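Presented as structure tokens, the chain that follows is alone, the form predicted on its own.
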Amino acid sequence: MTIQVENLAKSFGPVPVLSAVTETFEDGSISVLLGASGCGKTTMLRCIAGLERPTTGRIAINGRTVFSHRPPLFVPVERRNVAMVFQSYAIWPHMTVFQNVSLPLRAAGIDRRTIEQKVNEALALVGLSGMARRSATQLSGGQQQRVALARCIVSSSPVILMDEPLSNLDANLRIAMRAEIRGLQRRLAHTVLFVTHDQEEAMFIADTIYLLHEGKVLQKGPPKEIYESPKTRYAAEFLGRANIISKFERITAAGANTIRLGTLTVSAPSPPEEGALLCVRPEKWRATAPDLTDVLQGQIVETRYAGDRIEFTADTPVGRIVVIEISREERRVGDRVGLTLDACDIRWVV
């Protein structure tokens, strides 16, 4: 089921939170709303769910309008056929796992035998078989998150909205649950709209990332596209790490564009507009001997051992450059180093 928002705007008093957003979230995929606190991602999710009334615009789920400013229409949350996983999971502590998961079915007046069958199937899907009678107070954070997922599954809603559902878990469990959610969505083919501020989480789980900033979608696309080809400095620095370089010289000769970075010369496409900056991801640099002619020369001022990689920062004629490399070579503060890169690894941002 597709979710469409058209010119969606929401203000709280005089403060605008969403500004005329028009997007389509595709059927059977995981769309991730990514952004810093206050960018409008949770507000958009709550507007789609029916928990907030937008100021203007239109929302449609599978072609059915559930909100319209003109003509005025507001379909309440219980009639939108969506399920939601909250950041707090919304698990009732006085109920058993079975009672928590069966809530949507009991509210719909489903018979007891069908409820038991559907609840047991949902618990099996999320790896909680045999725990139906356990009290919710006996559950770990990861188990509570699975109960919230099972409650969404048992409702048979084709649309699941998730508002930072992993933020309360520890790091290892959060990584495991990303894979759980991704695997469940693949098996069930639900349409999932997932809100997070965690860039790594978004990269892992999303089919499409929608990067929000100040109430607008700044850039959207598959994770690889957003990471490899950011269009703005904000996108480059928010999604991963980036070296943004303003000290460079452009050389145009015989129709070819060349960029000079200190003593390093490399081909580059023309900038999209005046004032554009160079963007190079840390892992794109290659470290080599400092006495070569066509390299960016630098001196290491900081090193970090990160297990599967080495990170170092070097002072260069174009500013400080962060480099990530998978190498057994030891890097020491004070060492001189030469840096080079391929033309295909240069991006322009504004």
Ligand SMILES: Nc1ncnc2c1ncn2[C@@H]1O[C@H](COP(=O)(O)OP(=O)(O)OP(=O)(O)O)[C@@H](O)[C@H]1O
Given for the second form:
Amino acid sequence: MTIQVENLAKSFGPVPVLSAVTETFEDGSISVLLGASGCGKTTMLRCIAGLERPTTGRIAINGRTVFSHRPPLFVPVERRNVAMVFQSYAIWPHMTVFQNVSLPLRAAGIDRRTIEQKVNEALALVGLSGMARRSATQLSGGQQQRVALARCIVSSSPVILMDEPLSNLDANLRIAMRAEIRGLQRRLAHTVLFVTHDQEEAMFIADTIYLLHEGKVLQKGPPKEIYESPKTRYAAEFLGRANIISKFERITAAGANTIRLGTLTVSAPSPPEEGALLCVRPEKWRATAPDLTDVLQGQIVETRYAGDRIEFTADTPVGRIVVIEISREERRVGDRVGLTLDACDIRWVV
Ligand SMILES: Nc1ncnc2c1ncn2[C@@H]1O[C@H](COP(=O)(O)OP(=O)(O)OP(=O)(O)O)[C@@H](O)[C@H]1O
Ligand SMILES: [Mg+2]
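Return the form predicted together with this ligand of this protein as a structure block, the form predicted on its own having already been given.
Whole complex next, starting from this chain.
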């Protein structure tokens, strides 16, 4: 079951929200749409589900066209065979938890015993065992979200669309549910399109991340690839943290390319284009003694203790640099440090 969108565009009045997006979301994998608030993630999901009519383009699910602008075709939501979890819970307030979760199974005419078993399994999975008889209105936001998740889990639909399904859960449950969704998808080989604006969640859950910006896919790839090799400053700063440096000197001599950052020199590949900036992830720096010759000299202006790591910001001749260290070294404001890095940790972004 692949989901294909071709030249998909959607405007609300004069405002374009999606601009000619062409992508194939692969069969049996988790594709994550990641992007800032308002970039068009929910709109894309609603277009695929059949809840929104795109302005132009084509959508196909498993090779079957479900929307096309020309010739005009629009398959309604109930005939697209997709399961959904919405950003707002969309569970039925007049039904119990059990009735809500069993809805897709009852609609499919499955026998009562199987329904009970599947619903109870799904409720256990989302941590709502024993709540089956409760009315949906007696649940907290996070519990309602889990009911919606359980309903998605029991549906036999091979395509699942999830719009920020974990946004109302507390931190621990959120992390546990990420792993559950991942495990379940691996077992059942669903094709999942998962929307989030949380970069850490995206990296954990995705086979492929699609970074959306202003209605377009800015960069796509496996989490590691996007994190390690962002192509743009926007991607570098949206996925994790990045030191973007413009005050560097390039020295090109006899086939060798060298970059000078203050008193630190590193060999580095040539920039892909004029005006490209240097990008270094905070954990790539190594802090050493300040008075060595071939280091970037800095003075610490801020430190943050984060339990499993130490972060500090240093003023250097090329600007403020953020460094993340896993070490027992004590860092204090005012301390001088020397910073070095490996050539292979330098990236160019535009
Ligand atoms: N029915 C609508 N009418 C007019 N504008 C809309 C409508 N739905 C969405 N928009 C606009 O389209 C843009 C994209 O909205 P969308 O809900 O897709 O964003 P999103 O990426 O899901 O954001 P968030 O992370 O906040 O949920 C926003 O600027 C929004 O205001
Ligand atoms: Mg949204």
